[in-house]
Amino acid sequence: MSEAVSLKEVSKSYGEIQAVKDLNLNIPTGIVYGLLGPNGSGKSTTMKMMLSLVKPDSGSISIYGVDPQKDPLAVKRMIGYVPETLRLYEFLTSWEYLEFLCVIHGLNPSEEEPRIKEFFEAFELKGHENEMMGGYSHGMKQKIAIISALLGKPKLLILDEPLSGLDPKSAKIVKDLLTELSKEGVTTIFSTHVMEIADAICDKIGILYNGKKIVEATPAEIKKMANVPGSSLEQVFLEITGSSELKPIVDALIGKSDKH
């Protein structure tokens, strides 16, 4: 299996605060890769220096043979990027903002028509085509920023946290296609707090910790690692990046509501 993505030994620092550091990936073409962490771990420094929208200080970034800092504009036409922060024009209609993607990506706006037309009726977004997206809902502009990243059929899609906002249908629609894009090829890199999709989705997974890869396996081999019968990934997470002892928090916090 070829490789999609790799760094090696990259460090970026923000002043005195190292978001990362001598980071180390290897991601084959074709899979889903979790990057998990807590916050602050430099998941989202991580995916933008990928981008070439965040400069490393040190080491080197390979976009299926590209670097990003030398070519950003050939490694930005492989990639469909979700942000964890949405920016859309709001004073655009979605389906005046798809066609000015298309012509983005060097795609013909009328020979696209009837693939945005499915990802409207897919998101349950027909009859919403025409209306500013600055009133639309978080979840709908969610799905819109999800079908932007898959418009220009990318070879790598690269998501922070993209489900946030989506109703259970069309967070199903997103898993489900995203592994049918796998079998063709498409590599991704999502990043999600929710343990329970990463399990599902996830064929393989890192975890960031202060900057750092503390762990890489598929979800069985980290659950397997708990070396705890029956674990969840969610609380194997916890564990490895030392944030199990939640319930004294949790009952301290209860103590001081119940004195109110």
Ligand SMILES: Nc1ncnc2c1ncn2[C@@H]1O[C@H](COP(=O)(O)OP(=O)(O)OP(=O)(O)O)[C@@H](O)[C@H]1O
Given for the second form:
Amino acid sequence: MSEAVSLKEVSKSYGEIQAVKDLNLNIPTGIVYGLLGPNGSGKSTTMKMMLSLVKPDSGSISIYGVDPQKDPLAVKRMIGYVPETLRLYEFLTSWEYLEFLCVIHGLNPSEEEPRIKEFFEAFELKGHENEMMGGYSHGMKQKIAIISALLGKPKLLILDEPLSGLDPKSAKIVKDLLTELSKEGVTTIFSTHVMEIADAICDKIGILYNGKKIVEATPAEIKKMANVPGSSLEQVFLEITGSSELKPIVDALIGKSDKH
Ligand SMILES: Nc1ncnc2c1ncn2[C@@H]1O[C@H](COP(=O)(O)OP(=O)(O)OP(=O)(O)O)[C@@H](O)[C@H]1O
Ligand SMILES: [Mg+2]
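Instead of the form predicted alone shown above, give the structure for the form predicted together with this ligand, please.
Every component of the complex follows; first up is the chain already shown.
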């Protein structure tokens, strides 16, 4: 199937606040799609509707042909999700937690062990397997959340700000992983409010602003638009252009600082 995700005229309000307005999205299989937009623009709400965690007020959603409202379980089985607010079991070790997730996914933990070990190695978590996650740093928890999203070998990854708290090297590892998975046909939807991050990672970008999609294009096309002085999008681009704090991450993503 060529289309992984399709949203038609989807809207969602929380009381007075209209979080998502008449949103249309068509995301082809196997690409990394960036949902970009400033804080409060509707990125997380859009993702949660794809996962059936939030019910749209109107419009229709299809995930590989399945409506999340009609068959939430089938949709959840296809998706690996990293939420923006992590909820890990603080009193489990990461190893116990991942073993538990294997069981939930119907996988045999001992068969998955080599793959999990590879992830621990890549993310420099080796040696922390038997520590309770309550003592982990934010970045370490984020890495565990990314590993858990990949455990069930999902066809679709929904990653809500997955690089938050990661160091440049780990951010680059996530990027390379997504590129690799994309080659295997896995589709990724990735949210960020930083233009440079979306630019470095995504094949296609949709910019949300006040719940509406105002632009959809490739990163190269978007950069061209951002450079048009006096364009009506100028304010939006200013809000999502990024910050100097993230420069090391962006440099790592675009391959400027591979040395460590
Ligand atoms: N559970 C909720 N109850 C009430 N309002 C909500 C709820 N979730 C989101 N909103 C509102 O909906 C709007 C869109 O929020 P959303 O979290 O989707 O934005 P976002 O683009 O993910 O923002 P951020 O970059 O800060 O994560 C915001 O105005 C937010 O305050
Ligand atoms: Mg959000």
